[in-house]
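So this first bit is one chain, no partners, the form predicted on its own, shown in structure tokens.
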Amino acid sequence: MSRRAAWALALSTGACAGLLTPARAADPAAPAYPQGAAPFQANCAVCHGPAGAGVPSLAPPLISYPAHYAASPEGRRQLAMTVLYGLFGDIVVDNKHYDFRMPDFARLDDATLAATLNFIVFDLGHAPASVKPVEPGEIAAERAHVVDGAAVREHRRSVVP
């Protein structure tokens, strides 16, 4: 039997199913936050890019700043923050100015919210593990806390790495 029908004879008969079954379950593109990645799409991606690296002169990259706001209490207060009401003003990223009018999306409910932030944080922004998840607990505290995407940018200014 030749190379060619023995690998069509073990295709067919499953007998390679379990060479190719590990290749899919270590798929790297598999976020760990799966439920954050469509909403992601759908609200954020628009601006800042699919997969969250910015887009110069529009929207600054997401791969850098979240992650390292999700470590302290302050910087989740500002992730929370800019998702419930925007930001807008100059602010600067890597070094590059951006003066970006983020939309407020307190329409979406907390789990949302802290679900598309995980996404962001652990999938584009890859944080240690020593980093603890976003809350929807998290997003209702700052909710009650009424503020405008001004306050956010200034608030902003006391974490920023």
Given for the second form:
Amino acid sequence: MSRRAAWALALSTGACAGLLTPARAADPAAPAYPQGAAPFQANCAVCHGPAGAGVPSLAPPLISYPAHYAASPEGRRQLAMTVLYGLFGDIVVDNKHYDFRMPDFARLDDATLAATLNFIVFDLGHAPASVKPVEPGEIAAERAHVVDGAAVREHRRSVVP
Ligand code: HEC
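Give me the form predicted together with ligand HEC now, not the form predicted on its own.
What follows is the whole complex; the chain from before opens it.
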């Protein structure tokens, strides 16, 4: 094959993808909260899956309920409480039962937890723009009210869709 033909082949097969990198900045698939994507993949994906689709009878999906929670003050408290204190006991998500223990993540700082929740709410859950992003201060406020995973489940009753 001539050098010219090889070059044309490389272009047509996308072997020169590096040349296309600048166009990626406008990629609609790029996360709106990349600072939450990394902690999500590091801490949450092992149970909830890399796209938050959940694992049957182990961990629930995060692609619909969290976006609903984020639209109300008590729902936002619920999200903060869940990551700070975990969640324990039988719950129902999309008509399916989950009865296991979500560990607590109080060791992560407020900004990291807020960004992780925003990744779930906006990137995985596609909450509308009318929903305000979770602020680190909302996480800090819940640190002041220590509860356990059973109490987080009890509070959840008032916010489920
Ligand atoms: C060891 C597995 C595990 C890991 C790791 C984990 N979760 Fe969970 N998560 C669960 C389980 C199990 C539940 C449901 C608990 C129950 O059955 O009461 C849950 C529930 C939730 C809920 C509540 C969903 C609802 O509808 O109320 C949210 C939100 C959530 N997890 C977010 C996260 C985030 C964010 C992380 C990472 C920081 C994370 N989880 C890490 C297992 C896990």
